[in-house]
Structures are given as C-alpha cells and as structure tokens.
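Below sits a lone chain in structure tokens, taken as the form predicted on its own.
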Amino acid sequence: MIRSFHLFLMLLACFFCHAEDGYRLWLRYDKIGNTQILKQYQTHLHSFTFIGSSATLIAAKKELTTGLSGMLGKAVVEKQLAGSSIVIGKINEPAIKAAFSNKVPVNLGSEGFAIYTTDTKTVVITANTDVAILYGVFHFLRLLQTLQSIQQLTITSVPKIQNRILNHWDNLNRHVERGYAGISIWNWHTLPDYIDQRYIDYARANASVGINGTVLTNVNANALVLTKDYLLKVKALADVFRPYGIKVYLTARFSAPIELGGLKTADPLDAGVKEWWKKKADEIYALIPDFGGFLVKANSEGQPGPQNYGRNHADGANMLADAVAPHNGIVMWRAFVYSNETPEDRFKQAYNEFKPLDGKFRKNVLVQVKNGPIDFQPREPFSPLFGAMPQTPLMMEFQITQEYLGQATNLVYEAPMFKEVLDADTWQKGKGSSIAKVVDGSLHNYSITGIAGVANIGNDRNWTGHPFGQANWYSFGRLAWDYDLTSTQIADEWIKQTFTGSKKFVDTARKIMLSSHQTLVNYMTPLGLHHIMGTGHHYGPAPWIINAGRADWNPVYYHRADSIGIGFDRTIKGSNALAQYAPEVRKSFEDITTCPEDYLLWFHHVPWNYKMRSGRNLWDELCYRYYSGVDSIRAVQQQWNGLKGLVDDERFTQVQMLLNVQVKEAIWWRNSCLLYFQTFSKMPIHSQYEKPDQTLEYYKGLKFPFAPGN
C-alpha cells in the first residue's frame, strides 16, 4: 500500500512538471528561484482586477494568472478594485483615471501601453485598446521573469513600426521551403475543425514580442489557398489569432485568375482580371473581416507576374491594392527580382527595376526589400533601395530561418546582424538617415510601415530545431517593436526567460550569443565573400560550382577568384553597383583603403598580396579569419560544457551535440574554402595552422541530395 502511494506521488509530480524540451519557448513561467526577489513579488502581488471582458482581455487575464501563479508558486486571486495589487483596463475607464491621479499617459496610439506603480504601490497596466493591454501584460510578466524591480514602474512603450509580420514559406503539403525544424505547423488536412493547441501557443508567443501579422503561405505561391475550401481553413486560424492581435495574410499567385478563374489572361490592366481579384478579395473579407492583405513574389525565379504581359511591378501591385483597399487591406510586393537574361550585376537589378517606379504605387502598397542586395548572406551591405524611394513605403525583409547561416545545426544569434543593418546610414537625407528611419517611415513620412521576418518555425517540439534558434524569432519581434534595443538587452531577456537567471549561465550564454554571428562569418564568408554555399540546398561550402544552370546561381560568379586576387569589383571600374548608393556611402566603399574590411570582397577584386590593416597580406588574412572562426566555435564548446548542471540536462545535451556538429561543419568550411582558393593564390597555409585532413577533391565530391529545406 505504501509503495503504491509513493508511486502515485511520483506520477502526480511528473504530471505537474514540465519537460524541458523547449516547447514553452520564453513563456515558461516557472517558480522564481531567487528567494529574496520571490518574497518581494509574493508580498506585493497578491490580487488583480481586470476591467473588461473581450476575447482579447480574457486571453490577457489567462496569461496573467498562468504567469503569476507559476512564477510566484501560489494562486493570485481576482477581486474587486479596492485593494488589488494589479489593476488592468483601458485608459478611459474611470478607475484607471483615478489610479493614475489624472496622470494618464497620452500618445500611446492603438498598440502602445503604460505600466505605472501608483503611490499606493498598485501596479496599473493600461492602454487605449484591448490588444495593447495584452502587450502590456506580456511586458509586465517579462519584468518578473527577468527579476526586475516593480516598486516604481513608469513605463510607456509604443511600437516604432506598424506592421510586424512573420513570413512563413510553408507549402500546402506541409513542406517548408528553407525550413529546418520539421514540417509546417499548419495542418491543412485537419483544419478547419481541429484546432491544435500549437496554434494558440504560436499566437501567444508572437503577441508576447509584439508581432501582429503572419503570412501563412510560401512566396512561391500556390493558387489553391485562394479557393473556398482553403479559405475556410484560413478563417479558422484567423479566429484563433484574432484575440492575440494577429492578422493573417496570404501569398497571391499572380496567375490565379487563369488557374482558378478560367480566364485566358492575368494581365493586371485587363478589366476581367481586375474584377476577378475584386470578387476574390470580397470573398476573403466576408470570411475574415480583418484579413491583412497579400504578399506577392512576381517575375522572380520563375514566378508569374505583370511583366509576362508587358506591364511593370506597379501595374501588378496596384491592381491587387485596388482589390483590397475597400477593406483596408495592404499589398506587400517583394523587390527580390533578378534575371539570368539580364547581363547586369545581380546586385543592381532590384534597384534598376524599382527605383524608376517610385511614386507610382497605390498608397496601400509596401515594397518589401531584403536587407541586402543579393540574398540573406551571412553579412551583406544594406540594399541601396533603402532611402532611394522616398515616395514609396519600403518594408524590411529579414530572414530568421538560417538558410545561409548554418541552418539549424549552427548556433547563430541574429540580433547583431539585424542591428548592423538597421543602424546603417543611407545618407539619403544627410548624416543620420538610418535604415531604421527609412523602415519606420520617419525619414520620408511614409503613411504605412512594415517589417517582415522569414520564419524559422516548424513542428519540431521546440519549434525552431536548434534551441538557440528561438532567440532569433524572439529578437526579430523585439526589434520590430523597438529597434533601439541592444543585442545585449535582448539576449539577456531571452536567456533569463528561456533558461535561467543564474549569473554564470547568463554571462556565459550572452558571451556565446553576441560573438556567434562574427564567428560564423569568419569560418564561412570572411572579408566580404558571399554566396559560395552549395547550390540548391545552400548547405555547406561549394565555391567551385560553375555549372548551376544560370550564371548568378554559381558561386564563381560572386567570388571571381583568379591568379591575381579575389572579390567582385563593383566600383566604377567594375559593375559600378556602388553608384546606386548616396555619394557619402559610395565614397566610403569605393576606396579600398577606407572600405570596411568586412565588406572588402563585396566591392573590390583584391590582389592576394594586398596588405591588410592587420599587416598580413590578403591570403594570410583569409587564412587567419577561417582558422580563428574554427578556434572560436571550439572555445564555445568548452564554454558550454562549463554550464553543465546550471540548466536542464535535456537542452544542455541537445546544444552540446549540436555544437559538436557545428565544429565539424566549421572545419569543413575552412578546409574546403582555403584548399580551393589556394589553387588560385598559390600561397601556403602557414605551418602554425593545423593541416586540412582531407583533399580538395574529397570536399568537391560530397553530395547532399536530401538536405532539409530544399
């Protein structure tokens, strides 16, 4: 009997414990381990009052009660206003006004919130709208998770960018293009009747960092998603997401009027085509009144578009914009275009196509521009389109999924990369014309603004494959809300919420994260090398590829190594791509002595014996960067091993194994690239470095027909 009772207690304990498999992301809400801070929180946070009962406020109340009871280790009761330690409601509520003593904050807009501690030590969370209150609740819970003082809170927070959107490259068959965390989380087969808990937790996670939109389908679009059966499935997801302030968007296949409507053309100036899209938009909005609009990839990599009919991008975008405009919808038209038939440097093609169209787009069109001019490389100079289209809202497109960043086997914290781009100065209206000010609309007074991140989410239990991949989803949302946050701030928040507040763990994990991007650049594409990955799957190095079917898919197109040197000359003596930047930016890049060495081979064909700022010649500097990258990730291995016991065994072991993989892949990158480039430089790899353990022919012979995300 006693033995059975003990077994029962063990099973009961397991029922209430959480597997540390990463599913809970940064919303773990475990009991606070710091006893001093826990006691302070328990003393001050004993009850709450919610004013209002909308679906969004119900979601906010559930989050608050779950979070508080978990972190405080006891129930926090809901009660009437008098004596509550937390009061939550909209600004115009009399009780809120009274609590603020007529100091109600202004200019919060529709999404901003305020959190104040009153003279009576009551915490007040308020905003103009229900969804903004939800954001405020998540922020307050973040304060507790990161062990912040709540004694004298005076917080106001307003998002800097209006549309903060995830782009899912998910296909209807659940394959995720460039996805490394399993298949799509959208189970179209069981929708609309079966609502997976994962959909709700996805919405919670996004709302917690202020993401307010999601594009459900791949930019390489399938018209079937616009049929009635699929729209009912989309509606089911929209209904789940709505209480969390998240709008759904779809990718529109430009040829849908032909494929679905039986029309003979998709010409955007054809009256019948315009009418088809208008009726389709009406059908969607009848089902989903807050549908966000369309994302479009057109006339790029084989996708149909207006150029098929002799029209331009503005013609195509405007036709769709007119269809959704009566419903307050938007169109996000991607600027990722390049043509193999165009002899122009691929770097220049998006600018060449879109710059002449500035001012010709409808008011509800945003042109979505990748952060760099080529394709999400480990490090890219900013796209010259930013700042060059003052009459057309430009939205940023970052790639959260690590297509070119080691995929889900490499630990790479992307916030420093995002910040590097957002902080870059376009000089389009003088010094201080940052990319961030272009995107938030302040530089050119855009009426609508947006930022997109290509999602790294799949149905893996931990959502992102690599446990640290969660940090990139998190950091995208936080920077989309407030790009002034630092990479360090965001890393600290994420570590404490996702793992532990242990100082040793936080300090070590932060150090690993902040150096991880530069480490990867060093062992993959140092000094401005770019697009030298394996073709198709983009897994691993293949700088020797020369037969990919079109010139601009071949790595040799980009590195241009020869007996003289290496790098793509984009000065006036080469492709003159630098002419697309403002004069101050061009001047900095075009002079080889002032060009930042991180971008050197983006803009210059540099002799192998060119003397670098370190005093080494280019070849020796290239060797140094590749070897230091490997040394750095080996050091990360040792740093992580020193954290054993400070975090759960499950995730510790998972990261440990992935770091083993990353070290092997870093060595693979280093050896194969240096052996290949050595065939041009004819210079030795100095004896101080370990010798490559395989031949160049071995590395050339590696094949990966089933690499994920292809």
Ligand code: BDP
Second form
Amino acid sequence: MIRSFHLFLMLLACFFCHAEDGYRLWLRYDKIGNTQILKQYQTHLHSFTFIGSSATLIAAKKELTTGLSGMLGKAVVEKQLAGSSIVIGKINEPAIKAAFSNKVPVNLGSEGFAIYTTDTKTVVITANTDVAILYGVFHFLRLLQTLQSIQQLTITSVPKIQNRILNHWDNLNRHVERGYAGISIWNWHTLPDYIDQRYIDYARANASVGINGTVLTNVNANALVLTKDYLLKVKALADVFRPYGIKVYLTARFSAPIELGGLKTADPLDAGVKEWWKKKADEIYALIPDFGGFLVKANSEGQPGPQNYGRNHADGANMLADAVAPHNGIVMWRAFVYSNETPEDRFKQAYNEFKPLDGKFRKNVLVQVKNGPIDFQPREPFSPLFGAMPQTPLMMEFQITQEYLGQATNLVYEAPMFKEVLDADTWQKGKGSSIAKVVDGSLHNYSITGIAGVANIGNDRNWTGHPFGQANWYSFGRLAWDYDLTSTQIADEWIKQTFTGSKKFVDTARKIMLSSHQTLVNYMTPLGLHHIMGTGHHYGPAPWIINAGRADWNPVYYHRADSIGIGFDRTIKGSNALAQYAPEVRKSFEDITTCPEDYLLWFHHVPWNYKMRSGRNLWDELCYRYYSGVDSIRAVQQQWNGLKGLVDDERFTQVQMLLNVQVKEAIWWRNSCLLYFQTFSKMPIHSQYEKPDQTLEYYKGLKFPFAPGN
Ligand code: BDP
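May I ask for the structure of the form predicted in complex with this ligand now, the form predicted on its own having been displayed?
So here's everything in the complex, that chain up top.
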C-alpha cells in the first residue's frame, strides 16, 4: 500500500517535472520527434572529444552532453580522439589542425567559430578561444534542435558587433522599471552566498545567442550598488557569468562621489572627484578583473550629471572613461536627453546636445542612442544622431521590454522592428550608409562597437511574462550577432526550439509573429502617431491627456489634433526637425507625397480630408487602420486556436488567454482613439464598422493605479 502510494507520488512528480512552464526557454533539448532525423543523428553522433578543460569548456561540455542525451534519447560517450564523431577544441590544437588541414578559415577573431564535417564524417567545432567554442557548441545544438542536416557542415560565424549587451532596468529593491515579468531576477538580499540556478540558466540562455554583457542595474541609478557590500554581490554574479563569456557592467550614478564619498561636488573636472572615481574603479576591478564598465544616464529626466556643474556630456563621460581605461573598461554614455525647459521639439534635443561633441570623447566611450528620436514608440523613424557622429562610436539601444508595445499581454515579435531600424539608410556617406553599418563600425571605422537591449526578463517562471516575449530576447541576441539574419529565419529557429518542429505549428506561429508588429501599430499608433499612451505607466491609450507634469509628457504635444488635421509638423514650416537628417532622407520625409505613410504623422500635420494613397481620406484611413488592426488580432486568435494539441496545453492555454486580453486591449485602443480624434475631425465612423461599445467618457475614466513597471 505504502509502496504504491510512493509510486503514485513519483509518477505525479514526474508528470509535473515535464509540464511546460516555459522555464527552459529555447534550450529544451527534448527528444527529437521526427523519427527519420532522430535515426540519422543517432547513427552519426555516438561520441565526442573535448580538448581542453577550462571552466568555459566544462560548461560547453555540460551543455553538449545535456543537449545530445536529451535530443537523441541516449547517452553520447566521451572518448579519446580516435573514432570520435564530434571533436571540439581550439584551432591551434594539433588534433584540430590534423582533422581538416587547411580548410578552416583563420579570421574567426576572438568570438567567431567554425563547424565543419570532415571527410571522415567527424564534426569539428573549433575557434580561437574557449568562449567562441562555447558559442559553436550552442550553434551546433541549435542545428539539431531545428532539425538541420549535419552531413556536410561548412559553417563559420563571426559576430558583427563587439559588445552585445542586455540592459536591466532593475532596482536594488527588485522592482523592475518597465518590467512586466515579475520582480528582478537578482536577489540582492541572498547574494553573494546564495547562487540561484536561474543565474546560471540566464547565462546559458545569453551565451546561446551570443550576448556577452549585462548591465545589472537601472539607468535611473542608485549609488548604493557601488558600495563594498553590493560589489561583493556583483562579484558573485560576475563569477557565475564569466565562464559563459558574459561581462558585468553597472550603472554609475553621477552624484555618487557626494552620496557615498562625502565630497562636496561631483564636478567631473574636480581633482577630488576624478580621484574618487579612479579609486572606485580600482576597487571594482580588484574584485572583478573583467568588469565591463559603466552605463550612464546623466542630465536626463532628473538624473544628476555634468551639466549640474556647467560641464558637458563629454566632460562627464571622459572623466569616467579615464577611471576605467587602465583596466580596459568602457563607458556607455546615453544620449537619451531632453529638457522641458528647452522650448524645442523634443525630437531635436539629443542631436542638438550631442552633435557638437562629436570627436570629443575618449577612445573607450560609446554614446548609446535609442533607435528613435523620442522614446521606443511602436514605430519610430531612426534617430538622426545615427547619421551625425562619424567620430564617436554610437551604440544602438533597443527596448526589448514592451513598455510601449502592449507590455506583457500583447504578442509582438520585435525582430521586424529592430531590422527596420538597422536597415534604414542614413545616407551619411551616400546610399548604403545603413544604421547597421554605423553600429557595426564599418562606415566610420569605429574601433569599438556595441548594441544594447533593455531586457524583458523578470522572475516569472517563464522569464518574460508572455511566452512569446522570449522570442524578443532571443532575436535581440541573434541580430546583435548577425543583423543579416532575417526575421523569418529567427522566428523559425525560435519556434522550433521553443515549441515544436510540427510544420503546421511552425507555419502558423511564424505567420502570427511576422505580422504582429504591424498589427500592433495599426491598433495603437497607425500612420505615424506616437506617444499617445497613458501617462506614467504607458498602459493603454490616453491621447486626451493634457496635464502631465511637463509639456513633452503629454500625448497632445505629439499628435496635435485640431479641427484642421492631425500630426506633428516637423518640416521647415514646423519644428524643422527634418533638417537633422541627410538631405536625401530629409527630402523623402519632407515631401508629403513621398513620405512613407507609416511615418506620415511623425512629420506632417495632415488635413482630415487629405487624400491618402489608398484613395481614402485621412480620417477614413485612420479608421481603416484601427479597424484592420483589431481584425488582424482577432484572426490571430482563430489561428492560434487551430494549434490546440500541437503543443503542450500549459503554454497553449496561456497564449490563448493572453490573446483574449490582447483583442480586448486592441478594441480599447481603437475605440478610444477614434472617438477622441473624432471630436476634432467631426467625421463619421462608417456603418460598415462595428460601433464602439463604450463612450469616450468611459474610456477617459479608466484608471490603472497599480499598472506594473511604473
Ligand atoms: C523611458 C521610460 C523610463 C526610462 C527612460 C530611459 O519610460 O522609465 O527611465 O525611458 O530610457 O522610456 O531612461
């Protein structure tokens, strides 16, 4: 009796351990379902040899054995070289050289890897460094998880951008600013002694897509993280991440010398201040020899900075850069600045402040620029700074967390949005001067390069709240490594690894993902509308807000709807922000007949009866976009419902429920925006459309005092 009860408990435990709660991300390594491919892999891959034994190679070996035994459903044995089916080691190892004489390309740098099948059908994974070998192993596992043939591999892969970094906006009290997936994964209270398995799995996930840095703390920084007690905790995390090639960075609060050091000033030109930061850097590097450096938000949204002392951003950045330079550290200085006191279009302000400083920064400074000129809107034209700083390495800052993209209840795949920006042409050196080429350093020969993504990670069991949020973390990493990958390729990879290789599932999920960004733009901010979200929490629509703390926090500042039309005139007749772009870019945006309609209201105040390319007038086009956004997301609901049974119930149901929420939210966006803008256009919502089922007053009355992430 007791025995059978035990058996029952074991079965129960087993049942639960296999439940798909999303924790394993895209590193699931379940047994391959396609029997033909499974057979091929099983025959081909029976043993492996690892040459070398560093902590990184031990991690790589562990990943390989876990991955192979899971996917093949049998143990793969470690062997001495002879007869091994997979051989892994550095390029300069005699055995590797011998395996395929001169076939391996040499330009792999410190992070690139090669995976080759030799004449004797051995798979060789090689690189110049241990970390690059780890990347190669992850890539090989990805090939298997996505059911690729491994018969004749000739892969070489080298990252295009050097520093591929996640920015966590995590506070020391574990609240995550703009976080929608629980609280911070950094448990500062139990660090440094308690090492949560999550820290290791976080490092694995990042390494699997080539992310090689993490800024642990919020850009709205707390100086406390620079105190000894916290630095010991930071060190503990750095020690966990090191084998995975991930460097740790911190945000530096500019006033720390006053707050922690008791100095009277934080003036970057003050000798005492310089000395304080130098000593602080020495202290950090004594604990964490490979500490990456600092990320700084200064003189922005109330954060202290060099301007408090009449100095400029370069003075501030250079002072910190000098402190970390002896240790090979870098400073990532953010260009996200705008001031309410400046009576200037917010669009123009970062450019105005930073452009004159081009060439004035130390060699180890990168200026980190958000993709758009305002603030991570669902769709923004690229920031003109990307075409304006040839002598200063510019780092891209994307936002992975969906602050303005429906937060964690909306399914939005961000790769198409990231690519839209990276592919945009600045025309700085003529046609083909893409943002990607600015960021990867090739256009201006930058000596350091970087790309950052504001993380969407929290301590929710599935890390990102929405199961599809994982795809955005994944695709940020993949694009940071190689921005030439297509959104389709990345979606396919992610779906197969995260869910299943079933064709019907992959085809449908891919379709859903690829259209999701445009769908969201349609029901939220079509035709170039921007920043019309609820004030503060940014949850849901509130285009009517007129009384926020400062002019440029008010939606009305951005949409400018009136009896004549809607949109922000940034042409020469308006704020002339367009003058910040190269003439070719400017021309195409400035001419209303060539301006892409997706950006129309970013740059023009357009009359309600203006004839759009569809033949509809602007008001009707706006209605059309809002309604088709809702229609599309309803269609997605149906498509998803058709996938029942092809994946685990747990995630199927989660996504199903979230899509129900998304449909409701899309309707809320559509109705409230159209009802509000209608008070200006005075034009009808045609009868072919379903009538808004609530009044504008109702929508205006909605309150969200505890919206997350605020
Ligand atoms: C805005 C966020 C705010 C951030 C700020 C920033 O609303 O929470 O602190 O950007 O990037 O998007 O500094």
